[in-house]
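One chain is shown next in structure tokens, namely the form predicted alone.
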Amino acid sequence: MSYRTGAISLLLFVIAVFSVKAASAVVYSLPELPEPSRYGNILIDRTATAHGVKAVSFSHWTHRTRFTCRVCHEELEFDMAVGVTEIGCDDIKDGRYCGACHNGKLAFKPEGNCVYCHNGDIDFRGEDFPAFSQDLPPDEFGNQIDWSEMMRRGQVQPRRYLNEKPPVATFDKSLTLEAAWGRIPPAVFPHKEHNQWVDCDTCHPDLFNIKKKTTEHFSMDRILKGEFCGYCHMKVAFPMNACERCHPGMKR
């Protein structure tokens, strides 16, 4: 091998190594996560501040033990995006949205308990989180609770509906999705675990069009921007920091 050929080969090797490292840096450049007690918490301030009251705090972990995602986002028609659903106090008093449960029977009634919602505190009741989570199956990221494992153990049995009983989803096939990068193991999507929390039409066809049988556009950068899997993961469901949860066999 000539000196020139060897130099070119070495240069190409170095470029390839740095390209892989650069690409890896992009994929693993994940957003910083909040404290476990705040993961999944939101502040709803569509009109609150404008009307001189504090924003509404909502903690998913305090509600997930009692209700599945579909109860609020399908049956009660809460939009997935924060602050989009037009909720007013009159709606709640009439039994809509939050008022479907917060009626003094299933949960505290709104009258006289305004501070429980209108507190403007993203970590409201955060001091209760350690006692809440101490006996639950641990996870490394998010609010550090493995909700799927907790369901399997029967430690929580959230209600799937309030008034409208949904059909039972029988499709439990796990899908294997090849990764775009050669050294990344395939992602595995289990329908069964997801069907415990949401309906089929939560994902299809708006997020995943099953008529277009391709995964070429399921790139991590789009997922991290809130598309596809990122619609729930990184927000309430476990974050993508747990690479091996989706890509079994992957090492971080």
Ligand code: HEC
Second form
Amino acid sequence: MSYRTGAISLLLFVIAVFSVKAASAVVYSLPELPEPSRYGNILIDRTATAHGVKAVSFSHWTHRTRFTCRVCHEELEFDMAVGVTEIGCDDIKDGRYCGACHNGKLAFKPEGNCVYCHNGDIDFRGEDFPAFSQDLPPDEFGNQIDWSEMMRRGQVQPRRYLNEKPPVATFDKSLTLEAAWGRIPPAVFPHKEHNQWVDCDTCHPDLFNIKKKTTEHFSMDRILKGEFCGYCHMKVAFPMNACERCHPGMKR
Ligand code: HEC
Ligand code: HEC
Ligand code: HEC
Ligand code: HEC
Ligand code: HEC
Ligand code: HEC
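Hand over the structure of the form predicted in complex with this ligand; the form predicted alone is what we had up.
Starting with the chain above, the whole complex follows.
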């Protein structure tokens, strides 16, 4: 072992033993987080500005209080990425994509309301966030509200489907995922808490194998690049900064 790798493994060992929190600062560079009201907000501009209208604002927090992820990302077939789904404004008027709800019945219709969507403002309606969040269970990062606890308390009851009733998920095992390194408290993966938001095939087989500890390259480096857990836990679900929510043994 060279002097350098020796020093690095000693450093990692010291970090692992004495300060897991410090490990986040030293080993992992976490992306900077936006304001809580803006976490999960996106601007869609695949075609909008090229057609002379402003980019479309969309906020996850307002929508997920009313609908689970699966409604949009399974039933309505939006990609879990920005500017990928080929949404045309004609589709919307025909009742597809945003138009499945923005039809004047479930939510405002396109006609006469262009500026509610085409405003180019990633903070659109951000001023409503403090009133929305004030009595909700607090969390440290992301929207700074604990969405899982809100579900347990019944403070939000998002719809599971619009038209096609999905089968009830019966597999609710919580998995303990031991890290590849010694002394790192294992990560937990609770199926139950995920099943209420997403379908099995959001994760299996594309993100994870259906057998514990068989997914290749399943490490924090990759997760922090937006793969595996980071697919959702960097953008919409609580972010990777919340070490102890996934590694309960990392309590400070
Ligand atoms: C009302 C519809 C709707 C709901 C509900 C919804 N999403 Fe989305 N989501 C979208 C749309 C629209 C996009 C952008 C798609 C595009 O531009 O191709 C998106 C994009 C995303 C992205 C990519 C974001 C980025 O910044 O790269 C992730 C991750 C995501 N959603 C996860 C979730 C999760 C997790 C939930 C449930 C907690 C959820 N979504 C609920 C409509 C929704
Ligand atoms: C419910 C939200 C919503 C409303 C309301 C809305 N749009 Fe859109 N519109 C979108 C989305 C999403 C796209 C796709 C944007 C992209 O991918 O860049 C889009 C795309 C467009 C485009 C780009 C070309 C095309 O057809 O795809 C034009 C032009 C447009 N909208 C005009 C309008 C006008 C005019 C109104 C008001 C009559 C309006 N939109 C109302 C969501 C909306
Ligand atoms: C599954 C149903 C559903 C889909 C799909 C959906 N919305 Fe909404 N949206 C709602 C409801 C319900 C509201 C709140 C009621 C209202 O404002 O009319 C809302 C509100 C909004 C608002 C008002 C501000 C806010 O956040 O409360 C905007 C902007 C918006 N949606 C944009 C979009 C865009 C853009 C899309 C497509 C990319 C979309 N929505 C897809 C149901 C939906
Ligand atoms: C949010 C992502 C996600 C969803 C949704 C999900 N799983 Fe999993 N599942 C995982 C992960 C992560 C593993 C462990 C993979 C690994 O360690 O390589 C796993 C493992 C499993 C295993 C193996 C368990 C064992 O002890 O070896 C089964 C069986 C399974 N899932 C079934 C399901 C079923 C059925 C559903 C739908 C009801 C579902 N999963 C939904 C992420 C998910
Ligand atoms: C497809 C999206 C998605 C993926 C992939 C995903 N999660 Fe989640 N996870 C969620 C959502 C949505 C919640 C609800 C809480 C929130 O939104 O902040 C959640 C909640 C959790 C919770 C909190 C449960 C509770 O009871 O408080 C833990 C722990 C968790 N996830 C761990 C993981 C781990 C570990 C992985 C990777 C093996 C993973 N998740 C992958 C979407 C996802
Ligand atoms: C969304 C859940 C989640 C969060 C948040 C999270 N981790 Fe992890 N972590 C995991 C998973 C899953 C693994 C891999 C377990 C396995 O190998 O099966 C892991 C593995 C690790 C490992 C072992 C090395 C490796 O790359 O596999 C270390 C060290 C670690 N995490 C530290 C942290 C620190 C420090 C934080 C906070 C900055 C953190 N984790 C936040 C889910 C998470």
